[in-house]
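Given as structure tokens, the chain that follows is alone and in the form predicted in complex with the partner chain.
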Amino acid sequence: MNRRVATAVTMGIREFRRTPVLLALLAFLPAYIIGAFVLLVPDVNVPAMIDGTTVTVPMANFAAAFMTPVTVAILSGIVGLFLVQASQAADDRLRLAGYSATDLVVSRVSTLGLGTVVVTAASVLVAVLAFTPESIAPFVAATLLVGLTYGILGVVVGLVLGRLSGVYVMLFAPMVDVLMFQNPLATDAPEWTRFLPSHYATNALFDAAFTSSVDALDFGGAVAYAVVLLAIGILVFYRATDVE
């Protein structure tokens, strides 16, 4: 990491640190959303479709595993959206001051990555207090991939739309994608839902949560999805900060 990038990332972290309300919310909201479901769902078993097989799991465990990607997607998406919008004016000035597009992209992606790690850590911590995933490391990795995917989506939406419109989009997108169409309770998901952003990552996450085997194809698909989105994000970001 060169000095310019390190400075920009340090400034980003300092900005996070200076807003304790934000840090408190990033820690509290996962506890609220995941904890509320774990505590309130009825004490029954539900048949979930995991990796093509029906697995019966306690509803509380299912809720903990399922609400983790929902929470991470929502929080990361909104953080990505505001990260890029808040830094837009600064980025324009940094570009004029000599920062290259690559410097800025690496800086903002690094800051977004740190934000996603915070959100993922808080969410996974709450989830593992409620249940023990079968494979913890892949569970964490899949959650992080959901967060990165939605964080990058938030950045793209933030560059294309205004704040209010962007929040509207990032309010609906994770609910529709994760909550509605990646729900393992469903048995008749439409084919097109496999193209949604969280499809592969949530498949990997549910495998890791409830089975001992994890499908490498799901992880590969999730990584590929995030990389393609990142490439699109970089293009849009580059155009948005182009001072030529």
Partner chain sequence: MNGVTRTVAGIRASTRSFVREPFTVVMLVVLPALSIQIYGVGMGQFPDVGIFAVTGSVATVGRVTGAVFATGALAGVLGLFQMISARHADRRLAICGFRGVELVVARFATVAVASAVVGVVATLSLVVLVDDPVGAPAAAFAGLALAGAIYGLLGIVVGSVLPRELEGSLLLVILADVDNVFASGLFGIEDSITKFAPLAHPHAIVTQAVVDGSLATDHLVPALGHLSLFALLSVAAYTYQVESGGDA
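Please give the other form, namely the form predicted on its own, since only the form predicted in complex with the partner chain has been shown so far.
Just this one chain is shown here; partners and other molecules are left out.
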């Protein structure tokens, strides 16, 4: 990381610190969503369809695993949204100081990555207090992929919509995607739902949570989805910041 990018990343982190609503969400939402669901669900076992096989798991464990990608997707999307909108004034000043569009893109992608790591760490910490995934490293990696995917979506939405409408989009999109169409307790989802952002990452996450093996195709699909989305996000952000 060169000196220019390091300076811009530091400024981006300071912008986050000046946004109390975002800091409150980062501290509060993982405990509220994951912790509350674990405490509220009944103490029973439920059958869940994991990787084409029915697995019986405690409801509390399922709630912790299921609400982790929901929480990470919501928070990462909002982090991406706030990042691109809060940094617009700073980006203008940096351009006047001689920063290129490439410098700004690298710095914002780095800041988004740091924000996603923090969101993932906070959510996984709450989840593992409730249950122990069968494969912890793949569980963390799949959660991080969900966060990166929705963080990039948050950046794109932040460039297109205003803050209020963008927040609504980043709140409801994970609920529709994860809660409605990636739910292992539900009946078979329509075929088109495999194109939704969290499909492959949540499949890998549930495998890691409740089975001893993880389908490499799910991980590969999640990585490919995030990479393609990142390329689109970089292109959109580059065109929005390029004044040369």
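Every value quoted in this text rests on a predicted model; they were computed, and no experiment measured them. What we label the rigid core is the largest C-alpha set whose atoms superpose within 1.5 Å from one form to the other. Residue numbers count along the first chain shown, from 1.
After superposing the rigid core, the C-alpha of Leu129 moves by less than 2 Å between the two forms. Shown in the overlay between the two forms, fitted on the rigid core, is a CA shift at Gly220 smaller than 2 Å. Relative to the superposed core, Ala231 undergoes a C-alpha shift smaller than 2 Å between the two forms.
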